[in-house]
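One chain is shown next in structure tokens, namely the form predicted on its own.
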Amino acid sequence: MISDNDKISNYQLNIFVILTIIEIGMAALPAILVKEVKSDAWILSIITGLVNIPFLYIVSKAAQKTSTQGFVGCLKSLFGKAAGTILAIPVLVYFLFMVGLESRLFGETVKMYFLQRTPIEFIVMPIIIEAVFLAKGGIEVIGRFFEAVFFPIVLINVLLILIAIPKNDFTNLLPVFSADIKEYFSAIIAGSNSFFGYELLLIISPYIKEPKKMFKTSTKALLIVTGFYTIAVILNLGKFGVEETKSLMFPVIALAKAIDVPGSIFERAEGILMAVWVLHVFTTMAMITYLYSVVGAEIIGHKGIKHIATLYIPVVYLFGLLGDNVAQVFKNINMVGATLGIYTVIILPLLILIASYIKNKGGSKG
């Protein structure tokens, strides 16, 4: 039984959905956008927000079926303990996948952009060990440190986005509706990675106070993330245009580099989002880090999860240095997320639906 201490809020579930979805795609998603619709890449960034909703709706349904007995113990109990646990260990090796390739991607944008002499692993590794040590601390100390991280990374981004405004050409934005719609559907799946994360309703729903208000809650955090995500597609296609931004590995990084602030408060923008942006990847590499502990922790029976965190940072470290380069390793997301990313969001919550609606049929005929 969970007590209501180890609870979180509505208030903190909007912060988890937030943190977890914003993570390192943030810093390439113009480029993939512009690079499939080139000016209408806004509107997509608008489009592709809108067609999660449905997917977030199925897994907050999905959710509510795991609120009483776990992740993979609904899971046994509907298919049986051995095709229960079968069906986890894909959404296990997706997380172990995301952190590893979310440090490394992280651990290549650092080295390009301020430790070009270190080496990948020496910046890999400190961040995997630390979003295993906040992860370790359980839910309601990561959700203390998301509350407190939430209102600076709010007011810096806005206070970026003030900044980067004025000297922006917005007629770069034209032509609109100018892309085929089979480029539509192109970008819709190349940018549906960036808006993934909302999966973890499944894994944390028993620890949320009312499990029926997931999807309302869920959905405003995924509004509010379709919102950041396209200004800043906005911002970098007023600044650059489409060839410059389809051009750039890291379209806001670049944009917080050209950013000129009036009266010289500070030299360097890009520091600062940089600072911002560590704690985007901080977060969402923590909040999966648990969850693939929960996940791990309840497949083989265990009740803690302090050293399931810990025995796989050789796993994910691993998995981290899968590719020779940046190129590489944005392939392997999209790969992971076209593979177990699908299972985890839409055909394994379709599955509880549906194994959990013919259980109950079932019953009531007898």
Second form
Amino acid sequence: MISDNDKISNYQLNIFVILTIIEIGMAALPAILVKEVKSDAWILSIITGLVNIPFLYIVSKAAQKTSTQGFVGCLKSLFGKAAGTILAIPVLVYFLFMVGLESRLFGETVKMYFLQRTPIEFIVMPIIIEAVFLAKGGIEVIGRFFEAVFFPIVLINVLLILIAIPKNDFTNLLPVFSADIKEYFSAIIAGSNSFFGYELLLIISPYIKEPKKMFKTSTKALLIVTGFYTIAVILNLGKFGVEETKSLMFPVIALAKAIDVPGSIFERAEGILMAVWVLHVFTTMAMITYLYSVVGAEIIGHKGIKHIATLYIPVVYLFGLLGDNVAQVFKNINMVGATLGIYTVIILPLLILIASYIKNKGGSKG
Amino acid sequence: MKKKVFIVLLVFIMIFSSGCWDRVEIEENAFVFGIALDVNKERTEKEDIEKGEIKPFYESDKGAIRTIFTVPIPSKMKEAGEDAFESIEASGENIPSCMRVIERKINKIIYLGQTKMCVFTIDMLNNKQYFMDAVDFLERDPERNRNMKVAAVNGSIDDYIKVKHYLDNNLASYISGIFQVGSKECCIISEDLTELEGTLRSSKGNAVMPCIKITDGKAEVRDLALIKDYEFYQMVDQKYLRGFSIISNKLKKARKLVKYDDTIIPFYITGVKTTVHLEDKENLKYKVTVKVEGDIESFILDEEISKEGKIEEIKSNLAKSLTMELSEVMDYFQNSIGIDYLKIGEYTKKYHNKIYEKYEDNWDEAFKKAQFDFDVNVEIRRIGTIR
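Please could you give me the other form, the form predicted in complex with its partner chain, since above is the form predicted on its own?
Below is the whole assembly, all chains and molecules, this chain first.
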């Protein structure tokens, strides 16, 4: 039985979706999109966000089914105990990979730009431990933390956007619709990874106060994220142009480094960016840590999530260490997104919907 | 209680077992203000490695390039003036190897995060490989300042570091200051590292770089170095720079002299807006509309400028003069240079992509044959305090 105090309001859900989706991958998103469709990248960012809405609909519909028995409970009741558990395992592995790779990418950017001499293990490990620490508090503590940091994050982001606007050449956004349809498709696939995160609905649905408004609220959040990503892509194109953006590893950080505010009120804006970046990464990691803990606990039938969250730290850390360099980490992220990500966001929710439809039909006939 | 002990223990373990790797005291850093890059003409040893061949490569202190880093001495910053800066020289195969050579000589860590100025000699620009290596390093290094100014030096770096710097105790900030002020007040073209990298990439190795000319130990920012396929191509004379800046929309403020009767009147351009429009898509005929506004700085002492028709006449003379100037600049770039440094191709690509795609493979030829029609509109906003 879930106490009323543990229920997530629509406002909190909005913040959950926004802060979980926006993650470190955004630093590389402009380069990924520009590489595929050149100056159309900003349009593609909007299209990719919109393309994700039907998938969000499927996820929220499936999440309504999981809201009574929980995610794994629902799978077990729909597919049987063994099959349900097997179907839940890839989701657990996906979340573990997500936290691991997120922490690694965070470590790589911090090491590259700020702490060159600090071993990456000492950058990655503390943030994993802190994420576990927050996740162990449960959904209510996460909700309060997210609410507390949301406004500072918004304020800093708005400030960064404002100071990044001057000296940009927005004609770099032209020509529009110059790429061919094949390139658009590959860009949507490549960029979709950055929009994943709304699959959290499948796990947290039992705590949502108004499950029927889940889709509407999450769509709003997804649109906010799309707008945010699009602004980032536009500013990068405006500052660097197509060829330069394409060649950069983390264009968003390079943009912050290139900000030259008239009158030198701000210098080295990447410091401000990194401050907000830590929060973005931490919120995403804490939420996904919570998600894997819930799935892990439900799979083995454990009541609390605290032990599971701690138990998987070595696994998360090991997944994070996969890949010898940043290029390989990106490859791993794409691979995980294209396999386990698609399974969690599209295939499994569809299976849940189909199975529950068949079960209901069978039940009504019987 | 157990939890508290555990947390305290954990904090202590983390502090004492790891510490802070990135702790660097401010005195330990050598903040490089300026970098000057030249080809090492005294190089005696040469490693001849054929493409693809792998063999042991031993770093030589007499490497292919020479670098001079201008570094301030913090303790002398307040009073010592020129003595507060040290010029440290090294040669190596590339910038990182020069840094290594320097770090063997000094007790500080080279830090490029505050670098204001990077200059390349013409010899350096003449060597495609060395120039590309240097730009790649500056772009790749996450620490370096993306907003550092870049320029070519018409002379050796030895002459450059000996240049007399007026009203400033440091050469790098003196030269970068000329660019900063000059780009706002007169038609000095200022280029920073981000712009250079962007142009080199988008124009497939073509870019422009402002030039520092050294004569008798004095520096003057004049002329423009053109880079073609990552190599020095040609120098553009100062007289074309105002027109170049107007057409490529880079001009902020400048002065222009105009003839009125027998007098030469100075006109201070305070704002310019240039728009290019492709009028005839078949024959690539462009119309370049230039809107100029500014102030009259002096006139004839015993004549009243505000009398009817006078301002109109000056405006008309200015428009005619500017039209001729811009046509000459365009003609120079089309026929003498033969490469589109004026970014007409970029405009065509952005606004008429299908047309651009037709000529993409050989755009410079299309640029040479294109026709340009100038429409200059001048507005005189202020005439000073005398009627």
